[in-house]
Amino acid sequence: MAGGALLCTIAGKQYKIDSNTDLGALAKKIEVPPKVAAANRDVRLTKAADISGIRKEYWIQAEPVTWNPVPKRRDQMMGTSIKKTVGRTKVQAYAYRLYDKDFSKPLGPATIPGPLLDVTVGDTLVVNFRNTLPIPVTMHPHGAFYSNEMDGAYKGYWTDPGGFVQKGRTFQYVWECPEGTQGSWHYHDHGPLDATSVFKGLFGPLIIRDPDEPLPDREYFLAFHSFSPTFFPLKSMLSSINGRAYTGNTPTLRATVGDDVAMHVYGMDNDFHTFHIHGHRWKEPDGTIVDNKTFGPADSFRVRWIEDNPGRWLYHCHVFTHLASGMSGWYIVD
Amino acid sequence: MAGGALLCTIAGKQYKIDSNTDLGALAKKIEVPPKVAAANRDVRLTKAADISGIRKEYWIQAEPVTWNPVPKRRDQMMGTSIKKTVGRTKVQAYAYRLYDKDFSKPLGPATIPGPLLDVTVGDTLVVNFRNTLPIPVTMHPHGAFYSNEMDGAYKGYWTDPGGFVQKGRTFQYVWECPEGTQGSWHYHDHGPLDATSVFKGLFGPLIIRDPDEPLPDREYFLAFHSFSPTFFPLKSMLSSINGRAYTGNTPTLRATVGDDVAMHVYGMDNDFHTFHIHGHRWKEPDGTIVDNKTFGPADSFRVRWIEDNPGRWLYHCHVFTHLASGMSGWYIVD
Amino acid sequence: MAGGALLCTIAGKQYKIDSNTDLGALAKKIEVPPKVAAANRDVRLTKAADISGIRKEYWIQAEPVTWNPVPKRRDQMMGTSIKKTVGRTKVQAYAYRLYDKDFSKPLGPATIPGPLLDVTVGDTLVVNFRNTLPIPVTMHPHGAFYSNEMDGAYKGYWTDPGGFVQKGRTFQYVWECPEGTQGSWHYHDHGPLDATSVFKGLFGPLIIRDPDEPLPDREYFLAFHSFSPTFFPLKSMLSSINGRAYTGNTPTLRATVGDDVAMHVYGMDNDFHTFHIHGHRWKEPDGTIVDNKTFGPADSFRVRWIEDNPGRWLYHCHVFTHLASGMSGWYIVD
């Protein structure tokens, strides 16, 4: 979609997103799905749900950010100045923001991706959601098992509150995971607008941990995502990892020999990409041995070894054009 | 592809294929092969072969079809009417369609995709195929066991009967399902013209079932693929799921708690797609579970699960921008 | 990127890289890394290693080569010229070239792809490699155990010696193959110039054997790749396969019935392919029966089979605008 724009067709008319879309007005047009409009008149809506068994608990707001893919201003991978050639990279951006119970107060800074869902089998996750943004939007898990008033999935007529949450508004999603939902996951807007906005920054990582299984010493979560001017004032696209763009902007991932070592990684955005490190390899779930691995959109997977090669080691896409274009970061190992 | 047009080797020269083609005059420009003219001259060619064991038979016509990717005209996962956006959506195509017994009659409509073939471990296939399209065309099976003539591949000079089915003509096809050709797959055209062809309709279901598994209580069977304007007098490119593009269009999924459900998907376009089910996830044949999977042209696979989630549930391609151009549908668990 | 430019930054400039670019004027702008500054100064830089155990060593050489992908001027496939269509196909493209100890003499001409680096688990892997072409190159292993210094990756300011390996110079890498590093591998350059360099020609196949399993009857080394018309003045793309395009230019495999047969793919540019083969299917690592296999740049992996079907084969990519495009070839078994 680099550079060009997403047609996206709201009551009957197809409108041309791009960067200069006021996403708000166009908003307005998207009629309120029934459900959502009785709900909307329910004052007992954000009752916590009475849920047995362990429950965790989080508060994720939606809010604007004014972000930069590239705060260093260079690309240490190739030594050079970003600045000359990409040109202004500060966009504004959505995210979700980690909150204090009842959103007392932010536990941090909105970020692309938003916070970490930490969840072992077992546990029944509540996410209490507010949009402060100008569109409807959601949080879709993938992974968890919810019913289908919880998939916060935008259906047209058929669109349940959690599908459609306007601003202003707040919704209490409730997953839960059995055993069978462990695995390294993600979630992400899923509102009639999810092919803007989760280009423009909400997405995030969803882990739903096997409580037979050692936790590693260190992990991370990866998203390789883009920032595209089909959405952003943008010069170019900007291939990212975690909401940043070339080495040293990206993140710098460290470990210590030794140590047992995880990454959870995820696409999110329209093309495929490929995960690989140096001096690095891992064991498939199949057996096999590989060091670079093939992914989708919202696909995601988890690499995990024994550290065994100091050094300053690269991770990044494999495929050319989109190493070149951001999608590298360094991974220190003492 | 999208808007472009593909180029084409015929003879020598180069020819721009696009919606406006005659593809019967360029079809007459091709040379037939020698193996081939040889055997239009032999009237034993269609004689029914001599097969020990399980004999499953199939009659199937090559046909022009009058095809509507969207007949109803809306889009249900966004509530609109594709009328006023996507324009008219009724396109001359290909299908392969299914005869009773020696042609007699049609079994049913020419459909995108053609005919399921059903077969089990230690049957013989027999299709017999005749080709009513003014361009030659064959039945390539994915998975199956055959022999070099059986392949229904043009392979230029060395091409046999079977890889150049010329208008009025028949071929039969004897494909050989032996252990270790199980699996969910699909057939398609491999003619002289196939990368025209197979995005015009001509490609179905195959699958060989393993006898030692229990059958599920519901299957389905998904070819993810596109109406392109390359070939197409579309305004734009149409993702579709069997034939059909956006919700309520692609097929509706039906199935009831407690069931033993199936889904065999195969991809058979130009692009890469990923297949996600809401509310779902299931167990990979390597063990992990997951709820979304890259899959690429050709590919083919199933997914299987104990249905334990009632609701309206979407699946679809997590490519966003196959998402927004049609690629998704409706699993409704009673 | 077919037709196109490629946007490299070096120095904090942006570069457009096309087919008319002069490579070796751009590398003058590139600032030699600090650690390689230094190492240049040292006249031991390429005393042999000290090594334990069993030593594989190879003398490669990085060359300019004039390469022509479709020597035979046809596609055999289409049975049809590729003179009037394609155009010229001879190219100005860099390859590595095996060479006798110390360098003394070519062991055969420079190819694409490289020569095969072939090593065993417990061994260890000693190139000698040395750089005549314009710009500084490198070799980057996959799947081998390499010590930081020796990763054969240009990073930046942090770049050692086997990072940046200028005209002139030679470099001795020293690669281990421990447990766990058994798979089929290939190599690449991954220098500062490493998105234009491997699209002209400067990657190769590695293996690194398992000692408990038997070795192949037959095996072949398969890479994926194109000649883009961003890096070659070319009309348009060829899709090849081991630096050809088009049926009969392809390598064309052979074997008898009842070799155990192994392919080893990987994929060396910017796309996603799939490997497919007529007439056959092979077991996956987790147990499913496949023809059709999705991977990505510098995905590889292996096939293998006992041959038990005689006859004229094709294998290709299935992505249809590349089998188009050149990206086929003939397995021939007796």
Contents of the next structure:
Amino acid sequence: MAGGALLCTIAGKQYKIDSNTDLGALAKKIEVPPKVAAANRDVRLTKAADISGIRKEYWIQAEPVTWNPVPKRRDQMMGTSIKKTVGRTKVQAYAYRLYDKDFSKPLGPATIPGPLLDVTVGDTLVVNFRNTLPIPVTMHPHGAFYSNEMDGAYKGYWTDPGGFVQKGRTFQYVWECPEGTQGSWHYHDHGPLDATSVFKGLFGPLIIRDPDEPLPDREYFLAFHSFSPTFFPLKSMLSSINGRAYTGNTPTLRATVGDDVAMHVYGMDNDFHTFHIHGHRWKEPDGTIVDNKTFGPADSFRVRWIEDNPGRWLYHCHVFTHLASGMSGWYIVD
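What would the structure be for the form predicted on its own, rather than the form predicted together with another copy of the chain?
Here we give the lone chain, stripped of any partners or molecules.
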């Protein structure tokens, strides 16, 4: 993914993909699966029956977005401009966007990552999903429980309608959150172009809360991922956190001494990363004290501590090439 073209398998066929590839044209070559074609002939939306528990409902749209991973054009950690090394950083990406009930109005801009899905054990998570992109995309959750037709995954001939949501169409996903699903998770596209669309921005955080656990005072959700010259007209890789690269552009996290702080971290590219935060450490479930945790693609975890160390701190990936290409940020404790 460092540059040039990437050989991808899309719906069983191989294509070379680069920043100039017309993904909409590629999508037109994909045969519509039989179950999807049958559902398209039925104008009624797929509705969930017999939802048990508390219903937590969202309306989310996938749409194109003009995105700048380095809006300040500088790396505050090094005090330098990134213009010469990176060049233009405004790119055409994909994103999920949160809407009000029945898609009546947007509740904010399309963002990378997408909106937080926040539920509690015992809830039934209902996501009304609409696609406005030129390719079929989906929403696939980690952590939750769901039936086969709610998987949100492309499966070739056996694909259900939720695994191939075409432009202009809507699908209603129903995911259950019983005891045992609590944790820090995420969701992402799993359609026929899933690797490419995920790398272009279609992912977001999901948390299933334990009702017996108190809420933290400060809480952050951090996606470690990259913007590659393979998919965007960039001079070099941008190793990013929540859609931004380089300190001062990535999220600046804040807390006060005495705060109960939780950080939820997940990976959304092909690389292994580490999560390291200066001046702090946390306890793993087995009791091990850690200050640098390794995680891979689609891994997710939470770290939590009571804040006791004021100052301006760095948090970053300790894969040094990732750190050098933008995967760092500020953590400021008053």
